[in-house]
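The chain below stands alone, shown as structure tokens; this is the form predicted on its own.
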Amino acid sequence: MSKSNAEVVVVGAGAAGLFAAIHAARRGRDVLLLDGAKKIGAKVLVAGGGRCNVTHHAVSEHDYHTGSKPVVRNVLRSFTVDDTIEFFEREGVSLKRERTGKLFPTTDRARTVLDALLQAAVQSGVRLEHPRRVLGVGPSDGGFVLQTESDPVRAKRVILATGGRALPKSGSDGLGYTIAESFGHTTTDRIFPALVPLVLPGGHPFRDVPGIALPAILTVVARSGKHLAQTKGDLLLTHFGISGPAALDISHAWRDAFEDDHEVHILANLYPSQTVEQTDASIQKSGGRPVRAWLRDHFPERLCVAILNLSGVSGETPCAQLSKPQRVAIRSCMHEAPLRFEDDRGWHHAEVTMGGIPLSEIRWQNMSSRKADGLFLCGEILDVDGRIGGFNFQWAWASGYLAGCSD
């Protein structure tokens, strides 16, 4: 075919786009992969702290926020974690499972994963052109014409793997939604950053102790007191609020609830290794020890100060002299610290996108559009976002595989 034409054009060379292009080419199709970025694979390279959390040892539809868990289940079953491990093993990338269940390359380098994908694409015959940004897509003579920053490109099929809006420096700026909408697709009412740090108001004591990390349980609580969602994991206190796996995982549920009612808050259990009753008993048994000294048995000094500031109790007060309300205030700040967030840190700090094109608008068997023949969608552009730990990559591999293998 002419260089200006291709049987299949994949728009977006992220994880899902690369996977779709590789598998389409391996089925003998002429594949052109277009991306607007100067450097390919920005999200792959920053994932997992630069190590790339390729997948998780156990993945199910329950690890995702989506409008249709049965569709997610079917897609994940079509290309499993074992399939992912086998694919990368064939491409020379061995994966190791860590205590958390996350799978990383044994090199601990995200570059290993990206290089393997790019090499697989080249060896499969994929033509990768970047930076060549696609500006729009329209129907043309039984196929499509793609307007780019240079010449137009004609294709029989188009696979949209443009991502959502998270980390826009990687090229995910929402253009994929506009292209899909031009063919009659819709997007969910809510499209927000997900897996994103949360911002506490200025002056909150926890903002004064950046760099402290600890295990925690976070619970989203409605104005009525109803518990809406909960997650557990490592929490990082920062100069702006909270980050770390627990914060990122709870961010979707917090945003969803926050849009319904700005009075929603999060309760942070900063000492989940013991119960409230055990904490209360420990305080009462501590006699004349100052409460600040007692807190040092459980937390770093700086966090002790923050907890005291939050509780309003003087750190020099002997434990035996604490009134019941003061004791309750201390234990509450340990086990149910109330956190009201102003916002999240936005798209530039988000790992994925909450919301997208509804799964009801695609056929999961091959990720084809129900709105336009020859159009396929995969990856983050769809209304699927997983929790932290490799789940979003597994969705990218599985949905990209189905889109690439479509007949």
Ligand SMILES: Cc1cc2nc3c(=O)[nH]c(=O)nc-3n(C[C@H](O)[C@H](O)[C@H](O)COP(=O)(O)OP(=O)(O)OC[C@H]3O[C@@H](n4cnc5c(N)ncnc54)[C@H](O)[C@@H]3O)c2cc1C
Contents of the next structure:
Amino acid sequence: MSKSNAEVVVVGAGAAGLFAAIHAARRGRDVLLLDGAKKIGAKVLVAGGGRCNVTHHAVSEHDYHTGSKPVVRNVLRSFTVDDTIEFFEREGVSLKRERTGKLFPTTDRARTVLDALLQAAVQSGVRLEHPRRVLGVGPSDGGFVLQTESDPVRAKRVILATGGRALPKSGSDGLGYTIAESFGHTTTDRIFPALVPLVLPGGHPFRDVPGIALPAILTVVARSGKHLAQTKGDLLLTHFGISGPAALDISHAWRDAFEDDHEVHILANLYPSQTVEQTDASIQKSGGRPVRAWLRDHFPERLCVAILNLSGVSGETPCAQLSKPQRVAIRSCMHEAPLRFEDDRGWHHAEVTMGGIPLSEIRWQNMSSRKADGLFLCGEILDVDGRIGGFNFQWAWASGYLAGCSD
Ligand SMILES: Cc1cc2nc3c(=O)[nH]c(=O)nc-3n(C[C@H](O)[C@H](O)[C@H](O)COP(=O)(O)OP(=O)(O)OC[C@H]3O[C@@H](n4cnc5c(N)ncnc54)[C@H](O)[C@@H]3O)c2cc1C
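Mind pulling up the form predicted in complex with this ligand next to the form predicted on its own we just looked at?
What follows is the whole complex; the chain from before opens it.
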């Protein structure tokens, strides 16, 4: 092979592409890994708040949104969490399991994970070139020709691991979809940001209390009143709306429903450790205490003010003098605050992509394209997005492994 040609060209050196390249090279293939980014591994480095949540101790297809759970199950079973732990252990990265079930490097540094991947790539003979963006891929002499920012590259096989559209400044801007489409692939009707914060309208009292974090249950509710999805976890109130694990996890379901009906909303239970009945009884037992003082037993002062604003009740009103509608208003704001969002925060703040290339267009056994011989796809470019907790990287490792190991 001439220097700028290769048996296998992997496009995209993110988690999936690095894994595919390493495993293809370990099987003796001549592998060229191209990435358009100046700095490799941006998403690995920012992941998990800079600690990189590499995987989760228990992963199944039910942790993902996708058009085909059976395919996700098969891929995950082909390269399991134990395989991930063993891979990194062999590369000198020990993982530790936290109380939440998430696995992080014992160093608590994402850099350790990225360095191990890059070292494994170099040691297995992968040639990594960046920044070298692939602008298009076409068929050529029973193989492929890739147009790049410099000379064209010829390859017998191409593994497309260009990611989705989340965090475009990292290099994943959706061009991979266009390349796949040029071979007859399609994309799902909906491609939206997921694991993304949600934006409340200006003037909403919760926007005035940024920085407050609390456990919550969030429920997506349709116009008809039907509960569409629910998640439980830590919620962070911000200057624009909501963030934190609970908000990010519910964002996929909210956005999907919002596309069909802008009347969809989220009910926020901000005090899930107590039932509505217990809250009601507690207010009624509090006699002459001002409702604001009673609220302070449950929430930080600033949030008490926001709840009073939302409910329209004066904080000085003694609990015993609250009318029934006022009591209901207070407890509703605590247990089912209706939040109507304007939008999500967009691609620049999203962790993953909802939608992508349908799994029906690949053979899961080796992630090969059903549209073009010699083309393989792995990682976030496909229609798979996981919840918070290391599930998205596990998908990248497993699908990248299969694409790299293909005969
Ligand atoms: C802030 C943040 C935190 C996250 N934290 C976690 C976490 O802790 N745990 C977890 O499991 N998941 C996390 N994720 C999600 C996880 O990072 C992704 O699911 C995963 O990185 C997807 O891997 P990928 O290789 O498919 O795509 P990407 O990581 O997006 O990599 C694609 C690569 O392809 C390159 N590329 C794109 N187009 C071209 C082209 N035309 N030519 C050449 N190169 C190209 C890009 O430069 C990029 O390097 C996080 C994401 C973000 C944004």
